[in-house]
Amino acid sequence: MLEVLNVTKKYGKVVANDDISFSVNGGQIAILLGPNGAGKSTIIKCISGLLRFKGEIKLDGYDNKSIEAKRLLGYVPEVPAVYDLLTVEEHLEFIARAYRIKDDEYERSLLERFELWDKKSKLGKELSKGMQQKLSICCALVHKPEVIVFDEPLVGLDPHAIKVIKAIFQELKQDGRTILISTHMIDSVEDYWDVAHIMMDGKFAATKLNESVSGDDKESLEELFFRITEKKSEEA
């Protein structure tokens, strides 16, 4: 379970996110939409303790910062940040020696999904900006988290490897996982999510269940999406 309690950030007097709080639970996509700059990737990188914050974060109650909460924690950052000199295949080993486990079996079947078990032996500078991002979210899953945050996990991905992270997902839920997207591309997210949060200006502006299984869904989260968000454009 994530929880996030009145956390607010700011640079300098620019407020990126105001006392924000929401929870997501085990077996659980929550998606957190809006356009750039409406402060999801600054709540993103609070809950991976990139930033210093005001409020509280806890992972299966422990506080994100502890060393608990990280050998819970899968993440997956908007940008691809893999090491120049070490191989695919190093990659994946260095993350889970970290974590001092080893799953050889696990490993290669993560690098097979995404097309990149014949590319286990290609340094991290001879991978392109797609295969990056590829061998970011196997190091991201190869410790199998509780808690995995992805931020903007489907850019620059193929097609094929698009379908395997929306199939992991959906594994990750079942599996009773907690998961959280951050992402501005509304279809990208289609219908695996469970709640969505819409973002503007550092805080909140809504927040929808799907309940388009139930049929009780009056409003599509792009309609919603999209009259909050030309809203605030005709205001501003």
Second form
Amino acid sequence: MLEVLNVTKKYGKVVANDDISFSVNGGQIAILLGPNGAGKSTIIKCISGLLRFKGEIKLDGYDNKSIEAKRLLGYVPEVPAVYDLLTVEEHLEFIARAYRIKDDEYERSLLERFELWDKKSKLGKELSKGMQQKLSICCALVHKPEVIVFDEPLVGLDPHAIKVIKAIFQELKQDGRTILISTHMIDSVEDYWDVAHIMMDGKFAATKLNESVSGDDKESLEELFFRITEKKSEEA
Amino acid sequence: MKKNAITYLLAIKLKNNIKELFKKPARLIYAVIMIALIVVTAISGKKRVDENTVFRDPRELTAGLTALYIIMFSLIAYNGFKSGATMFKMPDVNLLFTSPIHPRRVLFYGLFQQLGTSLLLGVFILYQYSWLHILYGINFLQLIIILLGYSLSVFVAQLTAMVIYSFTSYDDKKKRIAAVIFFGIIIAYAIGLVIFLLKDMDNVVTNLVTAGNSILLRLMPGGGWIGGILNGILLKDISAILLGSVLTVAYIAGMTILLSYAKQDYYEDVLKTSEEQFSLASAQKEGKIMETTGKVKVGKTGLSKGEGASAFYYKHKLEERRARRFILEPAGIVFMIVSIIFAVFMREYGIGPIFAYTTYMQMISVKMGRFSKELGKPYIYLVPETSFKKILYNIAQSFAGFLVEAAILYIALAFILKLTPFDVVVLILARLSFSYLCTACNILIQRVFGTISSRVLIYVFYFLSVAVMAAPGAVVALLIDNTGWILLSDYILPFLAITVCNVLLSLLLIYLCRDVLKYAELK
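Counterpart to the form predicted on its own, namely the form predicted together with its partner chain:
Every chain and every other molecule in the complex is listed next, the one we just looked at coming first.
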């Protein structure tokens, strides 16, 4: 389970996240929606322990910067985190060694699902942007984390990979994992989220539960998103 | 009247660069500090010279500088066999290459732009004024000429690289022929020099000076010709100036004609290199460090060892094996050559000033290796191990590079300074300890300025912290030296003291900054 309590992140005088609080339970998929610069990536990076912040973030009760919390976390960055001089297979070997785990079968199945197995001997720098993104996702999943945060995971992926990652979201959810996804592609997330937070100017402008859970079908997520974001930009 | 597009572009870029200087105070402060340092160096050097000062033989200097020009020329021109060189930025490629401007005019725009960049590359020469003035009576005008010579060597080398790439990149046979000519000239000169030096091993330095000023070396393409011009100016030899100038001008003209007339469609050749340079520059802006290697030989795959934090160490070993072309990086080689040249000139003053100078060079050249690269990727922060362990395993891999660099430098200096094997070992250890002291100070900067991107502030703090951290070792060494205690030679005890102090302080500093990864921010 992921808990974010009163998190504020400033870059100099710019407030990127302003006193944000929310939680995501095991078996739940939460999404962060918002226009560019709303603060989605910042909160994802704070959760992943990559940024300093004010407030508290806990993973299964552990402080997010503790070793116990790191063991539970998987992070898919917005820009693929790939080493130029390691082969595809070596990336997974490195992560497995660093996290002290060994499951060759699982490594292979991940690569096969993302159509990377036949490219296992290619260097990171030889991969296209889309393939690097797929490898980055594999690296985040290979140690079987309990909490997985995805920062714009669908950007640059081909239709097959999008289908695979959507299936993986469902599998992880059924497996009881905690999933947080940041995205600005509303149409690509319509069918699998449980709770959506719409971000504007570093804050949550609205939170919506999926209609199948709440029975609320008055306004679609897309309508709500545009009502909030367009109203804000008109006011500005 | 409207200016033409190229003139407008050059003028507006210059104007905006100057405006930018005033918009960003940090840049202005940096520029002021850099200029102030040059002035301070100039003034401090002036004070120590009067009418009674006896200067050293200027032929030593011209020989050393010619060697430096030749090495720079060869290293940069060699790029032509790999990825070529580019004088263009991505906006040039996207806007100028597609515009109805004649490719020849675009090429001249590139050449003009490159001249400015080459000049900036040689600024470090201005900081050498003090010792050049004290030892050789070099005045500021002569120093500017030395700088211009350096910049011209870099420029001619880049032009050569571009021609080599344009004419050979698409044809392996042509590439082999060009490589045979290129390396043939270098090897022929190297063999000639070794044979000449072997004739009289008792006077290696004197013979090096003679060789450096010989007409044969002044006829070596690129660096040799420009070294000849400098030789002529400093030694007042008109024939040398004329010969070097004619050859250089003819060469630049010939290379430009080759590029602009023989092959009008050079756009494709520079496109890939420009794109690579753009990616590198973008990555640098974001604080990331990219691999710049061209073709990589994958070789044996797999990390084979490592668990937890040590997986980083074995990963770095694997990456280094694939990245490495030379044992040392070109910048490291240049700093080493400058240090050796300095040692040749200062050998009568003993190891003290030479060690201090090589350490100063080391402060500029020490890189954190793969640790810096790791800081730009999320894994070093995500892996569930203690921060201290991760730091230690991430800096461990640099050891081999530090050791090789120290060994080459001090074995070379052993011949010049007639050092004993014990001296060499202790000097290598002392230099290694400084490598880690600089690394520890870099970690301290990450700890203190993790989120700040002002390079000026970071550089100033880095130099100050190294100075403070090095002080205890220097003081202890001086105290030991004054006691008169000697072990095997005069140098052993003081340099051993420096090593011990540096190692202890480095370890202490790294330990105190052990939580750096908790507080650092992914850039």
